[in-house]
Amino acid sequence: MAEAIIALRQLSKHYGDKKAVDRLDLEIARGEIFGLLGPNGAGKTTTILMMLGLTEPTAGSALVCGSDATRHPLEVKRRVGYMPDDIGFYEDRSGLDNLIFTARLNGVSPRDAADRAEALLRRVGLEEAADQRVGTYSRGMRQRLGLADVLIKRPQVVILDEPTLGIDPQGVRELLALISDLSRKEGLTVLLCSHHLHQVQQICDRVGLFVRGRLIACGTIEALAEQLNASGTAQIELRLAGWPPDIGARLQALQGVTAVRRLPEESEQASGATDAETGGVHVEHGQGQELRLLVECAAPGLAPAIAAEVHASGTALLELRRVAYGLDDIYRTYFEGEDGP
């Protein structure tokens, strides 16, 4: 691993009785993108707040930059730049006038402020919008700003919660593409908190998965999935010739099956039709018609046994093939588990 710019150390943040972050121990590397996930309630703000200085830990370390964050909060302030999900702005300033604000509260001198604060703009592709007031923007444009205005101070590490919340399909895909670019062009580190886990998985380097203030699963996606694997649960996709009416209870009775989906045809997909259980549903089909299944597993081996029973059921077997999982599968496994596989 590249040097940590992040590095957590059996931090622990108690309320009480209720332990909010208990014995965390993290590190994220210099220019990473890291995903932190997990249900409301797990830590993750807490957490956050300790990391720039906030609040204090009950126990442990957060060192931030090469300084400890509650010995020098105010050095880690000035390298550490932390969007919030709801970031307030002046409402009856402009865009501009926001940005040259923070920047001057941050000591840049008026030239540099009016400077990076265009020069951002344009980044975020909010240069028409400059001069218009902030009560007058859209929400994508609030988040767009909002990135802007974590920038002005040109920290080292920016934190984003919860960033895409409240925009549209086309602005999470340009926002998520610009903190990419920032993070891979400029060797930003970034510390992404989300609940979208599409969005996590589709710029983030690694993933922690974050329940009951404790880190219970982390690494990249890849990683994860072995991980998974190497536990004996699988996924294993079939295509099939015909259509069995008792395909579905039948294999649904092996002994390791947890569970067996119908996966809908492309034509399906597009006239917006369901997946459908197979087992126990009476679904009239034309003859000559494919059928295409998703059969989880949580014992290992399990792939000749279903081809077996799907060339006993009297149908030809077409395809047979394990899924990989996604970060979907991944969050789920663990958090049904809680203490992971």
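Only a predicted model underlies this, so the values are computations on that prediction, with no experimental measurement involved. Note that the rigid core is defined as the largest set of C-alphas that superpose within 1.5 Å between two forms. Positions refer to the first chain, counted from 1. Compared with the form predicted in complex with its partner chain:
Here Thr258 counts as shifted, since its C-alpha moves by at least 2 Å between the two forms after the core is aligned.
Shown in the overlay between the two forms, fitted on the rigid core, is a CA shift at His311 of 2 Å or greater. After superposition on the rigid core, displacement of the C-alpha of Ala249 between the two forms amounts to 2 Å or more.
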Second form
Amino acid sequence: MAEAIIALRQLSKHYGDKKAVDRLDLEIARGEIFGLLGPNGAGKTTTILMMLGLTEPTAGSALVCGSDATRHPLEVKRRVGYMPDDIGFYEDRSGLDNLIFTARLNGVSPRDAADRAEALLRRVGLEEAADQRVGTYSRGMRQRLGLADVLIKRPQVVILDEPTLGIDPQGVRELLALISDLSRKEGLTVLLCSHHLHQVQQICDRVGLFVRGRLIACGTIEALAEQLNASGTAQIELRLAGWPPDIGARLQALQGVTAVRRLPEESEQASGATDAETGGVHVEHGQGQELRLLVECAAPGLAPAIAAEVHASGTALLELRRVAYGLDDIYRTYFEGEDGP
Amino acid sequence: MTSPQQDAALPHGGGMNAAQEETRLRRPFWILVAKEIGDHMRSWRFGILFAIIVLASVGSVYGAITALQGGVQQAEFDANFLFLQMFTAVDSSRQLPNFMTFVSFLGPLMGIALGFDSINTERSKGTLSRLLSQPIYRDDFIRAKFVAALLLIAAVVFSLGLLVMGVGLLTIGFPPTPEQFLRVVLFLCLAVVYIGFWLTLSILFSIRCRQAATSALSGIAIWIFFSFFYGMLLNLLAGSMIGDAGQMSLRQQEWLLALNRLSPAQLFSEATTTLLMPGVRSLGPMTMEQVYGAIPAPLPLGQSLLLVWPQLTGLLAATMVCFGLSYLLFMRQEIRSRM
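Could I see the form predicted in complex with its partner chain next, after the form predicted alone?
To see the whole picture, the full complex is given below, headed by that same chain.
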């Protein structure tokens, strides 16, 4: 791994008996986009606050850009841009004024501040709204202004806390593309905190899964998926044109199949219905024409056998695919594991 | 209060004087102050307050002038201190309060209005965490809040005070002696300190209370308590103290006065009275022996100052205590966005 620009060692923060962050060890390399993922209340924001020296850790240390965040917060804050999850601006001032103010606080001279602010507003696509009061900005515009605000100090590290919260999908795509572009072109290190897995998945080099103050997994998305796949099971999803009467039992009877589940219809899925457990014995008839099944196998390489079985039942096989682990599955599996006793 | 770290953290200006000067001016503290003053000046709140206070001063000057014009002929006022009476004369026929009363009444309101939402609004709007993630010290932030509002208060108080002096000069045509001028300037300084006390108190509430409304109400409640109810309570107490003899002992009276002086309003009114009325020789009860033989002459400025020194110290101390508490509370608070 390249030189670590953020190094957290045994970082802990306790509020009374509650451990918000529990002995966190994390290294982030220069120029990397790192996604810190976790549900709400996992301690992500607390970790960020400790990295910026805004909160004192109970134990451990946070070394950011070579400075100890607790002892020399100013050194860190000069090099790190932080965008809080619910960023606020001075609503009565224009976007340009807000940016210039931030630049001035970072010791930039008035003329340079104005130049930088205008350049950044162009960059994030707000040049037309530059002189409008921030109070009139939409959520997406505020978020983009936030990004400009973070960048105006020309940081080495950018920490974004839930940057995509409350923006429409188009806005999210644009924002993430912008972040990714910045990181690649200017060698920025980006720490992205979020609970929106799919969004983060697109641009992160590595992710860390953070649950109840502890980092339970860390690595590239592929590596995490491999870890999960290495647990020995493979899942195969089937889509059939009709309802063969005993397809469940037949598949179950195959060597190596551990479970057969009926997946909800597309429409059911949309309404939030969960997997209907069929007990693996038989699949009941529904109203729909198509049947979607999930076959869990103890070993890979069962797809031909399953296809043959379906073929033997006389129903057309519309689709058969091996389910690859996405971030969503990773997330759910790890978090569900954590939710246990 | 500059911490050693702060100086060390500044970029070195290459040893050149001009560069150093520029670095000093660029210090975040003064940028924060400038922004705060700008915010206050643009706000409706400040405009309204300013209008009220200007109207009140105009009224008081008008009252004082008519009172003086009517009173001098009846030898009601001491012609020696005519100029100072621009600030203290009461027009009994029109019931207009004088400038001194206006300042002591509206000053706290101004202090509270400028401070009550200084911290909690930044917090609730989410600007606090953004601001504090910039390379500034926390104490710079809270000091900037205080200094900006205080500078503004000083500007208002001094401009009004000097205006009243100017109008006085024009209408009564009686020039002040340097001593009288100094007395007025000292009175204005005192007013700034007094309003500063209410400012720090309201900043304290703004740190303590999450809601701006709660903090404003707490500040106003304390102001009203000290302006009205505290005096009433003490009167009740005094009533119960008066024994069968029908009068209080000297010790009881001193006790009562000491209690009274817990109120910043009382301290301010004692101090201003002494400063603006050189005839005031004592602020407590005096025995006949003490009064006996004393010549009822006005006090020189030095002596008046000595007389109000404890009051001034008391006000400053109260301000310091409030500021210290705010400081302590703020430094210990955790900065999160919109908690």
